[in-house]
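Form predicted on its own, single chain, as structure tokens, below.
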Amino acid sequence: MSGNRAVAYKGPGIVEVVDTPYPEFELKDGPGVNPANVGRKVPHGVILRTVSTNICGSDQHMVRGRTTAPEGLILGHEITGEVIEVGPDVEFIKVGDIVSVPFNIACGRCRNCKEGKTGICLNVNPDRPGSAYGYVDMGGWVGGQAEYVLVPYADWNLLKFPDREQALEKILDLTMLSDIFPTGFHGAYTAGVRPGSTVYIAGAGPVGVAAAVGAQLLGAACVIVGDLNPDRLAQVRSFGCETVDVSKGDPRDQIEQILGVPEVECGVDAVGFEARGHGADAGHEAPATVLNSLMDLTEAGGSLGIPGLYVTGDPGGVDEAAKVGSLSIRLGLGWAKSLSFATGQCPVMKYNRQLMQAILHDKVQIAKAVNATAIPLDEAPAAYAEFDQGAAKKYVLDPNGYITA
């Protein structure tokens, strides 16, 4: 093998499918690679032929130019693949296995990994705890929107599907295990959703949809999803959620019409730092809007799950504070109401095996819920543009023809 094709960020608003080197069991220099990681040997890794790899809203933040991502960065952290090569230190994963790749890169050896905190592994990113494929400031591990990709610490990181034929039959569901399904479920779980809960989820993009499905799986009595996009609101109604159109004003008023009270027990932020205002301010970016709204409409003693992305560097921030991730949030209100907050990367390995079982035993249809749409690798630039315009779809790239076959 010598060739590879992948989706690269080429500047604000621009992605291209490019020729890129076939992966080796060593980290090479390239866009976004931390200098301290260059030359790092990966005998514990495997090379995958990509089965499916999804476009994520987190990718979209970079493509919009809202991060410090360098031009040329190979994108993609939602990866499912077939093992075609194994490093000499790999013991349990075998050639031919179909596997899901958690977007968190974790060593399995450090204190945080041993405590299940795989989103903040101490050994894979020289700059800070935590790493991911194809993402800005995450150590420079090459992204997986490609024909082939390297995965380190394979015995630890990879979730092997028990049956190849069943996996390929359910691939549009199983591909969601690498990120958005565990991430959305994590948002609902950390918000304290349990049987009988009332839940408000801000954001009807794919992660918000996954959070809604997760809340239903956890037994919520009523799941309410808020957004500005009518197509996305229609999508969440299609599987039994109530909806709030935040362009019409304060979500509290619409929540009261649904529940009889203007509060919920559990709140989830599936929007993040590119949040917009509500009501008359819906056309303007206001990055603290969702967090402040959730503190207002979550009842005293409740919890907020915050899977929505917040960054430490945003060149397009609305003011100097926002450009460094400093937001004007009403912490006093949250304190006065004794609210709990859960933030940060979802530790995918905490949930992915259980969610796989739910998919394989037909307890959940996450692909249908997020409107999974498979496309060839060459259509990635058009899909990024459509997703940026608010398409109510989850685009799944099929670089090697597994899905169409």
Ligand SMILES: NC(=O)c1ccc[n+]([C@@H]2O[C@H](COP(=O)([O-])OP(=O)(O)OC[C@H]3O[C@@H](n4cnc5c(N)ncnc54)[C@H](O)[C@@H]3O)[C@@H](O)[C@H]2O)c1
Given for the second form:
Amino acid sequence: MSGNRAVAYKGPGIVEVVDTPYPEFELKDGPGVNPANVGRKVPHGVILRTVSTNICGSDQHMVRGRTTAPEGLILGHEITGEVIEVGPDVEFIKVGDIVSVPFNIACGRCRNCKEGKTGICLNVNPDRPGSAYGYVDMGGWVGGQAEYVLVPYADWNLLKFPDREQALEKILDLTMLSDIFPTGFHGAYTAGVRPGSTVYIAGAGPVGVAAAVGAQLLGAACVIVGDLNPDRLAQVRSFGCETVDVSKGDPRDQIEQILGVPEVECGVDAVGFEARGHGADAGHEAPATVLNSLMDLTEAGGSLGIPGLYVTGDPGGVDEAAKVGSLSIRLGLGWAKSLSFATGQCPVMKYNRQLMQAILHDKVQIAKAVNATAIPLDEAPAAYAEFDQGAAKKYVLDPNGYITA
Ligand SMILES: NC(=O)c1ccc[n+]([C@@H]2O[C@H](COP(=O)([O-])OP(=O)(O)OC[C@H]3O[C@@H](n4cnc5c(N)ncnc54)[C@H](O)[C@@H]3O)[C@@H](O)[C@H]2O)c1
Ligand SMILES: [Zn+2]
Ligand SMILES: [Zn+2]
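The structure above corresponds to the form predicted on its own; please give the structure of the form predicted in complex with this ligand next.
Expanding to the full complex; the earlier chain stays at the top.
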């Protein structure tokens, strides 16, 4: 018996549910594990029985073969779980706690962590600042689309829910705290959204939806979301957003029809490097499209929140430059308009507790907005395929039956 089952990346377009070892308080060698991390002791960690674990657009970049992820990599960075074992150095987290795991792995001890920049922790990834579970080039921490997962620096990383029963009742909302709700909120927040703002969000996937919900929470006057997927656009209209169909042309013109002016105060990129072109170019990939269009349609002096992912290596890039993450960005325009840019991993810990409170006090319906859809672990391969086809859903894996129970 292997003791654990998990979703593994098996090559472009293929994921499988496989038998894997039950975690120990030590990082073992395996696909994607940085050699410098092999044998690393984790006495400050806990082992979780997974309550829920979501499929993300960030996983899709790997599964589409658009990164250097190795075959066999265990996927999953959006994790909520029940603590079933604690390491000897864990002081405050207890067995039985139901906890949300920020997708960023952070030590809580380095300069960046101390400044709240948990997306670029200096001590968890030997390759570069910043780490995550189940992700290429992130140090090799094993993914959580599994029955069981190890979480390091548990006292620092974990957000404990105050009440077990309430947590399980609201699990489809709370499961979004591990990544997309803080990430979308961060996109809106770093775009400068405040009461009365006008906002354009590129992308109506789960992160774009979460950014729209975040912008509404922050008091935006008008939230406009653009995509080329009609089902996803219908989904964002269902909770009060305006929409733009980028396959019909430049978002600027459609924004003018909605607002009377062709610009917004705040721009959010919830698409990233696999962006399609606009109008007649929507049939093919044009990776700089969203960044250039946001610079064009955001007012001078405005800010761009850029949670959409950009990579340093992309085997499937449209040209040689894109293959190393170099895009043709019209920075001169951004400079002329004095725009600010916020990029990178969302430091989840900066927002997750407050957003948890908003969920627990019924101030926000994030699960409904993203159309959270719970499925068993074994249905992960089918869900990956449907999500890749643009299903207007956020898939939540239920590996241990907590949700169906
Ligand atoms: N920064 C972070 O911490 C962080 C965290 C989570 C996800 N992400 C990234 O956020 C991005 C979105 O994640 P998701 O799960 O919603 O992904 P997704 O792939 O489900 O959604 C992306 C959407 O963008 C649309 N799109 C493509 N080109 C477009 C264009 N030119 N204009 C408007 N829409 C366009 C697609 O049709 C799709 O619906 C991904 O790049 C993901 O890796 C970043
Ligand atoms: Zn994610
Ligand atoms: Zn750190």
